[in-house]
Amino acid sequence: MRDLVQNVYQAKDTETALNLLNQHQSEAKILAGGTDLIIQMREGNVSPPVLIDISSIHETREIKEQSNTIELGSTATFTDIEKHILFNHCLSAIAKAARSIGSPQIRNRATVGGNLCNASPAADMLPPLLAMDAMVVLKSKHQTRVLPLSEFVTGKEQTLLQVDELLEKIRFQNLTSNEGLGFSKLGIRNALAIARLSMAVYLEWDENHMCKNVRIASGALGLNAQREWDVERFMKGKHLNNSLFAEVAALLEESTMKRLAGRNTMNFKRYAVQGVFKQALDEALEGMDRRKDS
């Protein structure tokens, strides 16, 4: 593996990283946590001549809130997210998703930016960030682009990131009153689990307990993590009760059967998706109840 890499650069700031990307472009790969890239290189799946190490850049590791907008730096590790005060209360579902990833050693190294840019169908951080309607900030030497995360991921391990661009940060609005977020994951094992199925639910209701807004995102139910747009449209404007939730679970089962038709996992996931949805939904509702009581 070492013989394939001709140059390794340690970028101390974003400007240096962008200059290096502009210089090397398609020859270069970004190295942050390295938990996926190093494995891919060892297995011979990728062989970049140039590595640009951005793990020491402080500005891309920051997590902060300004005017109710949360900015999550791309090189923030899952441990950073899990322990940050912003994700210890109403946004605890995001900490829960981070905590579900791998071992403590992996969480200490793996970054949220790597998780999004690798765009695995089972990427654990994609569903909660999709449910929060997150935007990604993409930066090159010459321009800055801001895209919805739902558009950024285009397929299995495919994104709109260009060869001279760096994913700098992820932005989304913090929750306010009558909003909640839940996350649920069904893994192969309790430890080091890769998601067989995951789901995040963002929910907003009005004083009459009507569904004012909802965003549902699933992972490992297709070629990439995605929003469940049809289900969201079905829920909006309806009274939040067990009857509606049962109808939504049935819709998710039907959608899963169509999406996974012919795959060995279809019979398992058509039923599992209903339970995972219900768990994420309950967590979103509980989060709203806790905020009302506080």
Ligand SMILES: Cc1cc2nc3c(=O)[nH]c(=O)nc-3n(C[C@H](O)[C@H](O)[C@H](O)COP(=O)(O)OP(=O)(O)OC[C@H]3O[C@@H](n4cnc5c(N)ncnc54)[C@H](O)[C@@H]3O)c2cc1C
The other form holds:
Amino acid sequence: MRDLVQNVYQAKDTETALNLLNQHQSEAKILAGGTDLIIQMREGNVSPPVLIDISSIHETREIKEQSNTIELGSTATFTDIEKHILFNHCLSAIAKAARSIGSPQIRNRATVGGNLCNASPAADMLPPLLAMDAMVVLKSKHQTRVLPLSEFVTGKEQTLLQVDELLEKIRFQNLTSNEGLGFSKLGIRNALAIARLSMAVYLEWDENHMCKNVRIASGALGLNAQREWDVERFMKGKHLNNSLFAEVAALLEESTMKRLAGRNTMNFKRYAVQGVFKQALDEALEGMDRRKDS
Ligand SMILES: Cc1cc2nc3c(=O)[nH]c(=O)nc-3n(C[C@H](O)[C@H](O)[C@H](O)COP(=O)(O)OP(=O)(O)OC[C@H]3O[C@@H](n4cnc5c(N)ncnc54)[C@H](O)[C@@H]3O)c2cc1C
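I have the form predicted alone already, so could you send the form predicted in complex with the ligand?
Below is the entire complex, every chain and molecule, led by the chain shown above.
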């Protein structure tokens, strides 16, 4: 590492981590799994004098459901997520996103909190959590803020996280009947590759197969993972059938061409986005069928 870290603290609980953040402010960086931060430090992109290691805090590693609200602790690793019973059935798209990340060694260390706070355009947990309309709970010594994840991520590797704040947990409503979530990712030929394109689709429909609500989020289709608001507006209130899906695919192609104009990935992604969308959509619809049968 180019510049020497002066102090590394191992925080055993959230309160200790928050006190340390309050004391050291912008001098300090949170270290969770270290799979992004250590690389950035080795490359000399960041050189924090103080590291606050939160990887052994138990309270932030919990994954639980209470009154239909799921709370996903920020230090839960991808292995924790992949194996958790809550993500084995209706929300299996979240386990699928976790399973698609890196290698088993990376998944054992890397955390969901690190993925969100690092906010890479290709961060794989962002699309499914954006599609679930998740909220992030940010804690500092003096206050707690709860923000929509869609507002928390503001650009490429940019978030609204303050220097004295810790992402404590992510919160979202579990699915009920007539709702489904799907996730699809392209670009995993090399198991260690970062996603080249990913998409998550949340759907709610009524008994006549009308689209009551939809949330679509893409990864690596611009500067940051994002909700596809125009497509969502277009789908809402319409009958879910193949002609609608074809129209949506065309819309996605058009917006990809605009968004990636001038980039050499545009020609590939304008077509790829349609297949990735269709896969995520089919998975969301399958989720609904599975529930009907169970
Ligand atoms: C070989 C390899 C393959 C990879 N493959 C993928 C992939 O396929 N898909 C993918 O999305 N990513 C991939 N990654 C990236 C990485 O593993 C993830 O982004 C991971 O989730 C980061 O989590 P972490 O716990 O390691 O974060 P860290 O590296 O510890 O931290 C990352 C950043 O977030 C901050 N931070 C971490 N936790 C918190 C918190 N609770 N509150 C406030 N700030 C916090 C840190 O200060 C730092 O700035 C890969 C990385 C490697 C090295």
